[in-house]
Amino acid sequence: MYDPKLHFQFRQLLSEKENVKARQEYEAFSQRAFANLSRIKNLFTRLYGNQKNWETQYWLLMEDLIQTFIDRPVELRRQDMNREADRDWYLNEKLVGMMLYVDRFAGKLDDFESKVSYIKELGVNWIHLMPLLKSPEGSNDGGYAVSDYRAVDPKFGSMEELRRIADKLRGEDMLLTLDMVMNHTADEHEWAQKARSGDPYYQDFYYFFDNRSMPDWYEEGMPEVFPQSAPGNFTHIPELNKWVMTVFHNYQWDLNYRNPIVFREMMKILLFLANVGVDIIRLDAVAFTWKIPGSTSQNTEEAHVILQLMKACAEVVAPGFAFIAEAIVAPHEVIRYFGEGESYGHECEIAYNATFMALLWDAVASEDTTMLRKGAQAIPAKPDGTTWINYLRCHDDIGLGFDENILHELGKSPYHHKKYLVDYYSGNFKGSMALGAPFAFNPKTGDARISGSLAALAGLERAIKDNNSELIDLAIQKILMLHGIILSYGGLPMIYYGDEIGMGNDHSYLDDPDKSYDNRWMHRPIMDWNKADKRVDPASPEGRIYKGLQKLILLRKSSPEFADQNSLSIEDSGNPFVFSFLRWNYEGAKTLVLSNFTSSTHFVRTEHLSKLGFIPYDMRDKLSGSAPKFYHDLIEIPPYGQYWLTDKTTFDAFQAAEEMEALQSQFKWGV
């Protein structure tokens, strides 16, 4: 709603700022600001309107936005304008990501800079650098306990080096993602140190209590995130004789977003990182940001309002800056982080498809895709203009939060099925080749999650140790089939470093007392560059995976129907061992992906293809460049095989794509 007084007050505030010389960008900023003023004020009022100083804090927030725009480098302002003209820039089929730890991948930032060519060679053009802001020595939750949001940890390098890398990536048309830890700071953060010293101003930045009365009320509804290593949600601070909320670890103090100053400070930090040159920010633990006693204190309405307010502010200052919601919760809750109701599409543009990832691993262990198909179909539809990150592995464990109604429908006991998966991936089930481990076992509930690298969980690590060539072949085919799914499914594919060369578990973490209690470090490996050098040998496991993945990436980039325009249909192939989905675009291109989740040959009836509008015997497979194998009215799919099937019109356009020149110069069809 237009509010003349509000606009006049903002224009006055804007006129007091000098040195805004880039008129075109200035006018664009003014237009964005006036378009969002009422929305920002309404959202701010919903959170803080019952506080005496809310209006003062609101106008201080407006000043913050103006100043961060003034501080925004000119090249980033111009990039914002280009991305405003191309609102779907992050939905592109040409985007392929990789996430990595700088120190474990390369050493320091200047060493990483020299490794960008390795990543680019694979075809990756979007890099997520795992936490690298300053954190305490020793226990720091892998960098998710931040002691200074405006400084790079010295073990990685400097903020100036990070800016240089951001500039380098932008110059090579590559995107940069960093983490913003939303829910908590390290207990060594300046705010926490001042709070610990007794300063009430900074104690109000956190949840402090004089006795256990309120903490016990909170505990009634709050689950434990790390029941083994960090039970409970509060920590006693002896020097203050107070309790502070610590949902994750006792050295991570939860921020109190009921305090508007906390919101303003975190908003300034968010925009500071945008001004460093970050394209996409991963908002860590967004589900936890607003606490309500007696509830789970996750996914609250206020947590969503915080995100809506942050997004509205970012759209004013840096509209070319996108948000990822790190909300590993049930699908009906995850979908809300895209925005719903009046905020539909106005929270985060991107979220992790954690349920789909877990369903893929369920299908691998079960050698049955029924749960995968039904579970994927049950994920709610997302707003246009938003997208999923699809991935196989990441720095975190694999949770097993499946829809228990589907398990019951399939005649499976949720308890016994999850136990089977944990046993299977821990190598404790007869016939399993996996070498993972249970994580965060909760003796109260019997729940556990799974740690382990892709190669370890897919059986490659054990097959290599056993020197079993047949099982090595099957594991490699399984790894490429799974990557083929995330590269063709509806969303942005994210590859985890080391997976591109089949790195196994790294047990060196057991020698570090600050890591040994957390077996997730087994799949956070120190990069083996000798192993990476083997990628040039097409007969080695490393070369077969790297070259196979490189080819899949190039094929994805040549397939415009793989852009995420909500153009995905999960189909029933008629064979429970084969997962089927259709991708298309509105120019008429379409591709059917068929994936065999077993170590045996399987068949799909050609009528499945006909029902989807294809002429079966005229179809071509993008992966081989030839017709698929037919046997009478059946299409044959080899063990862990995959087809990207398309019609002649789509295939001809596909062959003419600009990436095909690179593909044909590097690969031979059918290999």
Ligand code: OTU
Second form
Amino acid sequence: MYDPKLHFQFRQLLSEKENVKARQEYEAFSQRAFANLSRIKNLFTRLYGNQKNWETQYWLLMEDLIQTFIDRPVELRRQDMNREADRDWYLNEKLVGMMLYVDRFAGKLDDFESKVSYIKELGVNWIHLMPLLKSPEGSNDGGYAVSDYRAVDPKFGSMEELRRIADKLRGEDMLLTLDMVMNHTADEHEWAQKARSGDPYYQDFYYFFDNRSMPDWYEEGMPEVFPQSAPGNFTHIPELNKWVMTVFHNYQWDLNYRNPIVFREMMKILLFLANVGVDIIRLDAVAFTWKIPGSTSQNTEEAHVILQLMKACAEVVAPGFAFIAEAIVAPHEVIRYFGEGESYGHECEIAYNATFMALLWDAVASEDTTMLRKGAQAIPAKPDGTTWINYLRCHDDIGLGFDENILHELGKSPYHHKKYLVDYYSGNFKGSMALGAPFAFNPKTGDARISGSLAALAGLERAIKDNNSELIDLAIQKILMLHGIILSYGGLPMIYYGDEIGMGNDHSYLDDPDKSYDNRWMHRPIMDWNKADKRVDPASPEGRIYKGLQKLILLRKSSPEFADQNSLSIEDSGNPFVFSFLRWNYEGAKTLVLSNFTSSTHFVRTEHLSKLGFIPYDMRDKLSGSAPKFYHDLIEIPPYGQYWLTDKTTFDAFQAAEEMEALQSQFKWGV
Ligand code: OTU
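Beyond the form predicted on its own, can we have the form predicted in complex with the named molecule?
Below: every chain and molecule of the assembly, starting with the one above.
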């Protein structure tokens, strides 16, 4: 809707600041603003329209947008204009991510710079640096408790160094992701300290209560995130004799987004990070940002409006800046983070496919893909132009919230099945080779999640300890097969650092009182560079995984049908041990991915391929470069084996692309 007064006032604000030298960029900025102003106003009034000061706050927000645009470096403004014209920049098959902790992976930011070549050698071109903004010295939840959003923690280096790395990555056509911890600050943040010293202005930045009556009401509906290490959702502040809301740890104070000043402050920080040169921001704990007493206080309508408003503002200032929703919630809830109604496709462009990740682990433990197939098929369709992050492991635990209807249908009891998975991955089940551990056991609900590195959960760590070469082979196959899935499935693959060389659990956290209460640290290893050096030895487990993964990445990048055009169909292979899905693009390329989830050989009828329009005996497997193995009218898939099957035309184009890709993957910086 066109609102003449709104446009007039915005023009006024802008003209006071306008810099004639960048006329073209300002023109583009105003056009984007005019296209979005009424939506921004509408979203803002939905959250704050009932407050006395809403109009003042609204105009201050407009000024913030103009100021952050003025502050936006010119290269980024130009990049915005290109990206706006081509939204494919975050959807394409060339993108492969890795997430890592700067300190645990390399040391300081400087040291990290010298390790970028290692990452790039693998084929990764998108890096998620785990939290590195200033955070308290003791417990800080791996940096997810921020005390200053505008400073890099000195233990990593400086903001200047971060900016330099962002520039260098851009020069290498690599993308950068950082976290925006938007639900809470550290109790050492300036706002929290002022609140603690009694300042009511800053107490209003958080959820403060004089007694237990409101907190008790909230508690009725709110689950506990860390029932063992941080029970309850409130913390008593003795010097004030007040209660403050702390959904995560007691040192992470939940921000009160009912206060429009909090929204504005966080919006400015978000755009500040965009201006540092972050391409894709991971918005942490987005499901939690708006609390309603008596409810779970997750996935509230207002939590979505906050994101939609943030997106609308970012679309004006920095349209080449994408959002990842970190919402580890049920599929029908996750899907809402891509935007609904008038904001359809305009909330977060990217979300973690946590359900798919957990289903993969379910299939590994069960040696059966029925649940995986049904569960993945039940994930609702998402808007065009949005995409998933597909991953196997990350710094968090694996949650096991499966669709109970599907479990029932398969004759499984949700309670017993979850218990089976936790026991299996903790190595407490006969025949299990896993070395993980239960995380966040809640005696009240019987709920638990799983910790452990990929190599620990997949049985590699144990097989190496036992020096069992047959089991080592199987575990490596399994690890590559799983990576082959996230690299070909619809979305963006995100590799977890250390997994590329099969790093096992790291128990050193137990000696650190600021970490020992949280066993997620077991799968946040300190990188072992001697182990990484073995990647050049093709006979070592490290070499087999690294080389295998490197090849999978190269082949993904040469397969345009793996770009996410909402072009994924999960099929029934006719064999419960074999997971099957079809990928295609609108230029006619298509690939069928078949994966054997068991330690024995399995077969799929050629009929499965012909039904999908393929001519079975003409098909080629991209992974081996040859035809698949036939046995009469069956295709044979070895233990934990995988095929990327395609027709001859797609295959020929693919081989040409592969050569090109191999040529292009050279590293420029540092020369
Ligand atoms: C996120 O976690 C982070 O990934 C965790 O590392 C942090 O501890 C947490 O936020 C607090 O900042 O909020 O939307 O282990 O899956 O807490 C889900 C549980 C989150 C995590 C969950 C998650």
